[in-house]
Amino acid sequence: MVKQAVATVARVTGRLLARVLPVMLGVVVAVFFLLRLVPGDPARMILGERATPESIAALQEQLGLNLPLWQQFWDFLTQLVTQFDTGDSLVTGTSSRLLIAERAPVSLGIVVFAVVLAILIAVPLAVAAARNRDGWADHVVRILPTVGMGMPLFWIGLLLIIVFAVQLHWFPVGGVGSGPGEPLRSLFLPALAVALGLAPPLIRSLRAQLIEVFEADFVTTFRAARVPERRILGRHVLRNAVLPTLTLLSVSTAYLIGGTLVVEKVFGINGLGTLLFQSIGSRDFPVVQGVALYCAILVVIVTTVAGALAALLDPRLRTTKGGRS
C-alpha cells in the first residue's frame, strides 16, 4: 500500500514537472524581454539625473547593459543554469539569490498562514451551508463570498489595520516583531487579509460539492443504517467533496502569491513584495527576474503537492490508465 502510494505520488509529480518545465522557460523568457521594454535606463536611475553621458556609458559597460540583447539573455540564462542565480543587483551589487533568500521566509510565512486561515474559514462555513441548504445559514454563507470577492485586497488590509490594530490594539499596525510569538502575531493580519480574498471561491466550490455528496445514495444508505452524522461527514462526505476544492486551491496559488506581495506593501512588511516594488522602481532587472522566477517555482511546487495529495485521496488517480492527470 505504501509502495503504491509512493509510486503514485512519484508518477504524478513526474507528469506535473514535465508539464511545468516549458512554463518555467516561458516565464524566464517573458520576464527577461518584457523588463527590457520598460522605459528607463538602470544606469541613469542609479547615477541620478545630473549624471554625465560619459559616466552613464561607463556604468552601462560595467553592468553589461551595452551588450546586444541576445548576449545579455545568454549570459543571464548561463548564470541561471550554472549558479541558479539571476545575477547581482544593479543597485547594491549583492547576489539577487541572497536578497531573495533574506526576504522569502516572511513571504512564505504569510502564504502558509493564509492557506491555513482560508481553510479554517471555508470548511466550517461550507459545511454549515450544505447541511442547511436553503436555510438562513445557507443564504448568509452564499452572500459572504459575493461580498468578499468584490473587495480588493489592499482595502481589506486597510480595514483590518483600522479595526484590529488601531482601534482594538490586538495586533501591530505593520512590520514584523522579533520577540517570542511576535512574528506569528505580526503576520496574522496580513495573512487574514489574503485568506479573506482566497476563501470565497473555496466556500462556493466546497458547498456545491458537499451538497452533491450529501444527496448521494451511499450517504442515504449510511443514514438509514443509523451511522452518526459526524462520522458520515468526516470519513465519507468531506473526503469525496474536497478534491475539486483542492484543485481550485492549487490553481489559486498565483492569486495567493500576488495578493501576498500586495499585502506586504500595505502592512509595511519587508518581504519579497517590498523587494519587488523597490526593484521595479529602480529598474533592477536581475532582482525582478529573480523574484518572478522564484514565485513561478513556488507555484510549481504548490501545484505538484496538490496533484500528489489528489492522487492519494482519489483511488482513480492511482491507476496508470484512466487517471485524471
Given for the second form:
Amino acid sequence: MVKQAVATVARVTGRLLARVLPVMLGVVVAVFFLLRLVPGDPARMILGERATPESIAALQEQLGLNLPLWQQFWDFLTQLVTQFDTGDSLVTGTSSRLLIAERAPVSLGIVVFAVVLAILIAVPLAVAAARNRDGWADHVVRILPTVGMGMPLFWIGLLLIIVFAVQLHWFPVGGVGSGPGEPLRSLFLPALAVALGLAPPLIRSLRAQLIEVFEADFVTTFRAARVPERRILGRHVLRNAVLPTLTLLSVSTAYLIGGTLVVEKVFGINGLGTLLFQSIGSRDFPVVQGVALYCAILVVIVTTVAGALAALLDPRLRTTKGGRS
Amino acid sequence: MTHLPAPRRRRFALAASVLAAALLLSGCASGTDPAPSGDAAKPVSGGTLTFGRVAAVNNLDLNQQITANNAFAIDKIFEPLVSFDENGKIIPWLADYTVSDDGLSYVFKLRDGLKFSNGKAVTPKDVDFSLSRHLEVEGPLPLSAPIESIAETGEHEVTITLSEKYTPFLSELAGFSNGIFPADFGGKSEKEFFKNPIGTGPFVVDKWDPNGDISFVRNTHYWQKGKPYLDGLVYKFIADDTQLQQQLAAGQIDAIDTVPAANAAAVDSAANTVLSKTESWSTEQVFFNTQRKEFADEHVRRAIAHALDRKGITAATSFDTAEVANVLLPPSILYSANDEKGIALSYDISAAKKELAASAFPNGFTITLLLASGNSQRAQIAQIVQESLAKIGITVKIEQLDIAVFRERFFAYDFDFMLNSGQSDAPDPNGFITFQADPDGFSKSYWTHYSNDEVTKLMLEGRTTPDGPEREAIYLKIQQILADQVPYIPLFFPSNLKATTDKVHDFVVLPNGSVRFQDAWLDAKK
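Output the form predicted in complex with the partner chain next; the form predicted on its own has already been displayed.
To see the whole picture, the full complex is given below, headed by that same chain.
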C-alpha cells in the first residue's frame, strides 16, 4: 500500500508538470494577445479624460507601451521564466506577483470554506434523499436545488446580506474583519453563497451514486448478515459513492474560482476577484495576466490531485496504460 | 444679452462665503468652529473615521494626477497657497495675498509658524520648488497661467509675476495640484517621497495599499489649531456601491463617497444615516461630433435640443437630486447664466420638427449614441433620448462600451454623439469654457470639433478681463452663443451625493466633490 502510494505521488507529480507547463504556455500566449486585442489604453485610464496627449505619450513611454508588441511579449516571457513574475502593475508599479500573493489567501479561503460548506450541505441531504427514495424528503431534495441553480450567484449573495447581515446582524455586511475569528465570520456568507451554487450538482450526483450502491449485491449481503445500517453507510456505501462526486468537485474548481471572484464584489471583499475586475477596468495588463495564469495553474493542480486521490481510493482507477500497476 | 444682473442667490452665496472665510481665518485662534452644516454641538477630538470609496488611491504624486480617487487623498496631504470654500469662493489658505494694480504680480505672505507634517518650517524656497516642479511636469491639471517668474521676496514672502494679465490665476492656483511640499523632496528621491509624502495638510499617510485601503493619522503640526479633530481617517476601498451603502446602513463604516441618485431618498429617510447633497462643478451633457455631416448641420443640433425635455430627463433620472441645466456653466461657477430666462432652447416638438425640416435631413436619419457602461443613470438618459428623437424622425442606436473603450473611441473622434459630463476644477468659468469651447485645445471643444471665432475671441478676453460686470458680460455672451448653436446640450447639474452615519458631524463637501475632513468630528456617544 505504501509503495503504491509513493508510486502514485511520483506519477502524479510527473503528470502535474506535464500538464501544467503546456497549459501555462497556452494561457500566457492567449491572455497576453487577447488583452492586447481589446481596445483601451492603460495610460489614458490612469491619467483620465482631461490629460493632454503629451502627458499620455510620456506615460506610455514610461510604461513601455510604445514598444512593439513582440518585444513586450518577449520581455514578459523572460521575466516570467527568470523571476516567475508577471511584471509590475502599470497603475501602482508594485509587482503583480506580490499583489496576487497578498490577495490570494482571502480568495482561497472562500474557495476552501465553500467546498467544506457544500459537502456539509450535500452529504446529509443526498443520504436522506437516497434512503427515502421517492419519499417526501427525496422530492424536496430533488426540487430545491433546481430552484437554487436558477438563481444567479450575485442574487443569492444579496439575499444572504439582506437577511443575515442587514436584518439579523449575525454577520458583517461585507469586507474581511480583523481580529481573532473575525475573518471566518466575515467569509461565512460569501462562502455559503458559493456553496449554495456548488451543492446542487453534488447532491444530484451523490444521490444517484448512493442509490446505485444501496442496491448493489454486496449491500444486500451485508444487510442479510445483519451488519448495522449505519456501518454499511459509513464504511461501504459512502466510500463507494464518493468517488464520482470527488471527480465532479474537481471539475467544479473553475466554477468555484469564478464564483469566488463574483461574490467578492457583492460582499466588498478585496481579494483576487476585485483585483482582477479593477485591473481589467484599468487595462493593467501584467496583473490581469498574473491572475489568469495563477488561476489556471490552480485548476490544473486541483484536477490532477483529485484524479490521484480517486486513484488512491479506488484501485481500479490505477489501471492506466500497460495493464495493472 | 441685455439683462445682466447677477442672480440674487449667487450674491447671497458670495456674501455668506466671505463671512465663512472671515470666520475661518479669525476663528482658528479662538478655537470656535465655523460649523458650516449648522451643528449646534461642540466638536470633540478623537476617533477614527472610516470613509468608504469605490476606487482605491493608487498614486499620490500631486502633479501627475487628476482623477477623484487620487485627488481627494492628495488634498488631505498637500495644500495650496489659496483655496476655496464650500461655495467655491477663493480664500487665503497657506498664504495671504495681494495683487498689484496692473494685475501682473501676486505677493503671497506665508502664515506665521506654518510647518510641514515633519515639523520643519515652510519657506518661500519650498513654494518656489513645488510650483516650479508643477510647471515642469505640466501634468493633467497644469498651471496654464503665463507665469514669468517665482521669486522669494522676503523671509516669508513669494512673488509670482505673470507676463500678461490672467484673471483665473488665483482660482487655478487653488487646485490640489499646486500643493506645497518640501524643496528637493526633503532629500528623498521623487519616487520615495510620493510613497510617504510630507505636506502641510491635516493628515499624514499611515498605511497604504495602492490597490486597497489607505489610512491617515492626524498631522500634529497642522496650522489650524485644534484641528483635525479626528485621530485617524481611513479610506476603505469597497468596489461595489450597493455594498458601500449597506455597510453604511449597518454602521460598519462612517461615511460613503457616492450615493447613486436613485438611492438618495432611501439614505435620507433612514434613521441612522444622513444624506449630504451639495452643488457640484459638473454638467451632464449630450455631446455632438460636429464632424459628422448630420451634426455639422446646426439645424439638426437645434432640432434635437428642442426635442429633449430636459426637465423630464432630470426628474426621471436624477430623482430630484439635480438641477435642470439651461447653460453650460453650473450655478456654483462664477457668472453662470443658468437663472437667466430664455437662454436655452425650449422643449418644443413642433419647433424641433421645423428645425429638422430646415436642415439638410428633413426626413430624418439613423445615428448612434455612445455611452460608457456601468452608469445606470446614463443608460436611462440614453433610452429617453432614443424615444424623444424617434418622435421627430431620428432613429437612435445606443452603443454602450466599457469605459476604457469608450474613451478610446471619443479620443479618436470616432462617435456620432455621446453622453458624458464636463467638470471644472475651480470656480472660475475659464477652465470649463476653455476645455469645452477651445477649438485649438487638445480636446478640440471636448471632442466635438466645435469652432466659433466669436467664442474663441471672447474666451481669450475673459482670461484677461478683471472680475466684474465686464467679465460677467463676456461669459454670459459665450453661454448664449453655445446655447444657440448647441455643440452640446447641457441636461442637468448633478449634486455631490454623499452620506454619513448620524455620529459624523461637520462633514464639509466642497463643490469639486472632495470632503474637508479637518472639520469633521465623531460623536462618541453614538
